[in-house]
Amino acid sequence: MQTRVGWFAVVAMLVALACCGGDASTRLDDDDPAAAAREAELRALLGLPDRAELPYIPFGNPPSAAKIELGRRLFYERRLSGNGTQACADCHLQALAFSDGKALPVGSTGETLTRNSQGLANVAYAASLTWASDGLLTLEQQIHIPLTNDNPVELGLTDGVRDSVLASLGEDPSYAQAFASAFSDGAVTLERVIFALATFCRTMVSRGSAYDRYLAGDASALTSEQKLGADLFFGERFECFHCHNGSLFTGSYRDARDEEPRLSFFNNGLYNVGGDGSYPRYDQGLYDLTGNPEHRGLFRPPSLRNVALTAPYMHDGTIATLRGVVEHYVAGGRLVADGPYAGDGRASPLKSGLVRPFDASPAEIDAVVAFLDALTDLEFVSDSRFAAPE
């Protein structure tokens, strides 16, 4: 039975299916006796702790060494905008697990965009990417779109300006060794950036929680108030886990013994719209893709690992703190009481069943904000790994 990526049993084959752009995993058979030895060169390459699992890895870009460090320094480098006035880092800080503070981000060109920067920690191991998207499952098609997207303009290599942008970096000596090091001839393609900086994002893996070393066997990384607080998110009254569960705490997860992946989508009753369940019209959620009437207000759920540190919270950032979102779910929605999107979200047709009134104590609220905060890696933010390079 296949279950494990094994990129170096077959590299021959991966090389030629990188030019093609390939989009199925290589996997290895269990009972292969070097399988053990690739998994280990693999988990060290990407730098993935013991309990982390293999990430799923599409079969036309297989990670190296040079490739990870090409992609650090595109994801720093903001030649690689339309203007040169952007780079990915400046909407993804690593102090703030790789999200930006802002409730919406804002372009290269200075438009401002309609949701919120996600954090990237553990972004190997999500199903989809983006807020709302059922189409985008791999960093390499999800990449494209903020380096090439023109409505709205977020880096901004569109097509009036990235054959220059690409022959201006293939002309600076260094990332021209760079790219010859990662690709066999050197070649300086959209393509290629995009492999580099998801080759790159794969390796932003964060385990070393306070929640992480309590799992391992400390009793005392945890408070008493956050033992409650997990206690809270864990049962059935607060239901927090039903979205937001496993190792990263989301439904949206593949790792690669996953022949397919788990997409989750919810209707959080964040808006209700006229009292049908819509949302704002510039943007709907996974219902702008599908049309579905009943698709109106699927969003994602993120992880919550470091969710203390990526404020505000929800697709458009119009909650604050995390005790405003915690009470959003004790209220079983929110009244969005005058203005354009007045509509009350506790009512909305479309909202998620698990998502309902119920009582809970300041106290209660408190622990399970605290526990969350508990899955804060402060190694993962200040890992010299991710910085920009010198």
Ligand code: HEC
Given for the second form:
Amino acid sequence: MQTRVGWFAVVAMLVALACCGGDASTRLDDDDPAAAAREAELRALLGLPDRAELPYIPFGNPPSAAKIELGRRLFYERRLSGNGTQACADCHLQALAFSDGKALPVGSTGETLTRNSQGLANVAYAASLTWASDGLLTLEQQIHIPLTNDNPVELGLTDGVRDSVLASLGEDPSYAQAFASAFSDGAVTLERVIFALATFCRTMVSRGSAYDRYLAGDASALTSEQKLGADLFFGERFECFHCHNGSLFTGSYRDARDEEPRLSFFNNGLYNVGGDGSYPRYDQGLYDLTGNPEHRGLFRPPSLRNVALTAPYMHDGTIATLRGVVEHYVAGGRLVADGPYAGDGRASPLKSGLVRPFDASPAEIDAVVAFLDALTDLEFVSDSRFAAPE
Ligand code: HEC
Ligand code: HEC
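Let's see the other form, the form predicted in complex with heme C (HEC), since the form predicted on its own is already up.
What follows is the entire complex, opening with the chain shown before.
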């Protein structure tokens, strides 16, 4: 028999996950003698490399091997879309660090989305999810959206088709068995689908780049050009590290030792429609959620790990190459010369003070691009743990 998860239950689940940020049963406490053993067990389950911190795991969805394996299967499962045509993996491709290579993706019913598909490497550590939200603080909260939203449609598991899709998965004996292994019984519910997917995404940890080998003591892992690029990236002329810092090159960060998520949003001068700092009306970033006019154009700084694989760039995919991105910062913002979104982002009143024009030679720009290339982890994009199950 199917357990139907209605909207009420889903909302209750999201509220429960949102409210339990400080729960000690999943947050690590260094004074707790059982913590080391628990950490070791969780690290082994998630397959964490030694250098990686334990991510924050919300109360109520502890990982298990069976849940990870089920989540992997569901990630590649096209039957999870309303019309059977699309899986998570169609917009999140492993070879591209789980981005899709397009400026803007198209959902299962043919609607073009307004935002660029994000890479998912190290998504377990993001303090907030998506390009600009201060309300989606866990993978469990976020994954609900691509599954069920209808404006725009992604997978299109909308109210009308949800029950029949979940029921048909439950009628597949191998899924019933997989759900029974991952949860207490074989019932296929939306909440369980989300929990399994979130657990799988939490295992997508990437720390095997040339830069990591360099940090671990192998001075030859970076070329001299890449070392120059690192110096510039972490220097006060280029200023990159102010917003792209820490082990993931983003200030938006949370691991198991953090009491609270460290939220981070900036306006980096991509637009200045009409000269008042506005972004195109269909996507003004955090402002669309908060309604605070100061929040126009605020977006989360993306992690830069594997960024060489996730072109094109920015929330709307409007910068084609990494060189173009670095040139954007050298110019102190972007001039959109004509068209409906015309405006000089360099003069935006809402732009962060950290984005201002500076002098840089072509060789220095190349060096920063070469450094960003050194953040690519080729083991991650070929690791069979993340590939489609046979
Ligand atoms: C039609 C393409 C598409 C499909 C299908 C899709 N996604 Fe996404 N995904 C996106 C886009 C676009 C974003 C950025 C959304 C935003 O900023 O509003 C995103 C963001 C995410 C994020 C947040 C990443 C971050 O860094 O904050 C996660 C996690 C994610 N998707 C997982 C999934 C899972 C799991 C599925 C399957 C249930 C899925 N996606 C299906 C396009 C897609
Ligand atoms: C004021 C904070 C800030 C500074 C300084 C900054 N960035 Fe960013 N960066 C951001 C934000 C925010 C975004 C996303 C903006 C958007 O999509 O609208 C971003 C996007 C990017 C992207 C695109 C990533 C992707 O997945 O699309 C790259 C690459 C990047 N920055 C590199 C750099 C480099 C290199 C520097 C230094 C020259 C730098 N950033 C300086 C905040 C900053």
